[in-house]
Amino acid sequence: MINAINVTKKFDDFTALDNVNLSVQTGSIFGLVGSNGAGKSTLMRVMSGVYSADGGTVTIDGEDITNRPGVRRNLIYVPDDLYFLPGSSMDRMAKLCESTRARFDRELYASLAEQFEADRKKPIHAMSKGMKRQAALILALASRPDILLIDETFDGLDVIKRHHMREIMVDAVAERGLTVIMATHSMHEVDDMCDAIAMLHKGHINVQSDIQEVTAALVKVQIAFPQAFDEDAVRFDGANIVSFRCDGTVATVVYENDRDLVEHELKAKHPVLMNLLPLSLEEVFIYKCQ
């Protein structure tokens, strides 16, 4: 289990990270979503030991990565900002990886080379960004990492590569108990991948949970009643409505309430229309962090 506990994260009069808690299970892919500049590449590079934490701790199965750097030693980072050796090729990142990284496996390397069709002797400067992008994560999958972070995780592959590259990743976390830490805009590479998500805003973590509670945590009501009405028509004791929409006599109303609760109480307004609709992540996110 990798844990970031309280921490904190400053450069100069700017805090990037206030107390920030996090939790992901040993074997499991974890979602980091956030807006520009809620703090998800700077928690990453805390987390990989890149940046030291103003305050709090990050540990890896209870150990402080800070006092104990070799236990960051199973750990890879691929950043939002790739860099390579200048005039490298993927076949001398690999000798470099191979150099560096005690478990970089060779023949895993030429096999996810061949299936990506990735030309191993092309220097690097010169391919697309989704090229590179593919590149680092070939090298980082073969390097058989414990613990893999991902800053923008498929930026660039085409739906193709896109949808292999998340089958070896899923593969590798059930076959072997990798643990895959993805930070992204995506919502919908979230939703499709991850066991669990924390939704980052101005540097504090405003969620965390695994997908199914994330979603059902806020209740999506369409209502409508003979005659025009406002908010305090759907109000009820102990209701917190974080959006109200009305258009005439039809509103859209997103409650952070239990579901059965919202449903009886509005249904004791006998109201002449009313349907729960389902959230998506990317609505929960807006709601959660606006």
Given for the second form:
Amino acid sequence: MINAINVTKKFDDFTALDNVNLSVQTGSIFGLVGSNGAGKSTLMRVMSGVYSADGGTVTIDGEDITNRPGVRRNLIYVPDDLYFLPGSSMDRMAKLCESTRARFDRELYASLAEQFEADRKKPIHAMSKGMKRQAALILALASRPDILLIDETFDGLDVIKRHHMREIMVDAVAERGLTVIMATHSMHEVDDMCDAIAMLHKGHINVQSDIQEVTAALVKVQIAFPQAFDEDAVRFDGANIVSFRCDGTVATVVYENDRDLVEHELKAKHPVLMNLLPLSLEEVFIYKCQ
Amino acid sequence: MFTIDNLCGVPVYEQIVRQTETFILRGILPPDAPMPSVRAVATQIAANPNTIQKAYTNLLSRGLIYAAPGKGSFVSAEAKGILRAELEKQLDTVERLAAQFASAGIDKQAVLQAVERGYSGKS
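So the form predicted alone is up there; where is the form predicted together with its partner chain?
First the chain shown before, then all remaining chains and molecules of the complex.
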């Protein structure tokens, strides 16, 4: 289990993270989403120990990671701006991994390189963006981490490789309880892979929960009355209207309320049409970050 | 074993639960048949193992499958009976629908024919 507790991080006057609390269970595939500049990468760097927090702590299985590299030894962070030794090939990087990571598995490395048809001898700097990312992911997975933090997970990988990477990751999670935290812009990716997510917006977490709960927190209703109407017509006691869009006599309203409550209250107003529609993760994100 | 429809909007764990129910009812998964491991399913459909686990937990809590420590999960002997009992509870939905049809002036024969078709279509 990895926790960020009241983490604050500033860069001069700019507060990148403001009292951020995050709790990721072992064996979870956790999605970290957020608008550009929300602080996702900063949070990942604090959680992996690359940055020290200005306030708060990060713990792994209850132990504080500050100044204790041993606690982080089975955590691997794959950033969005990848770094490789200048001029190195995958094999050269594998050698480095082997000497710095106790669990690096040569056979697994060779197997993964073969499965992804990676050129182990080619200088990585000469590879395409996607192939570089593939190289980084292979080296990370071959190191058998307990916790994997990945920034923009599959950026640049083609559909087939993406799918294969997912299979391998999912297998590692199922087999040995690998914990994955993936920071991403792609709601589709999160929808496919994650069991829990947190949304970061301007340095704050504004949603954290398991996937089902997140999409259930908001209710979208298509509603119509015989005459033209405004927002007051769809309001009820305790209603929390996040969005109201009306053209003539049909409106789309989004509530941050319990679904049954919304259904019950609106039925009482005798609309001509009423449809409760599911929200995609993307929609929840847009409404929450406005 | 499971085929996931990625376009239909039904969550993966729900699809797994529904498909397992269908397999049990049709005898494709007879009593004491082994369920594929969470890991095998997760890898096969490239889905989050926690999602698969959620489906299995649902099946376990309803008594449709049981877990043998160290050996995996298996279909319960009573699974078919349990599903039948659960479905029987939905008979009042049929009653309510019938009332709605009646008040809309829909001919009772049309409803009965639909029931007939439903019964003859499945084994």
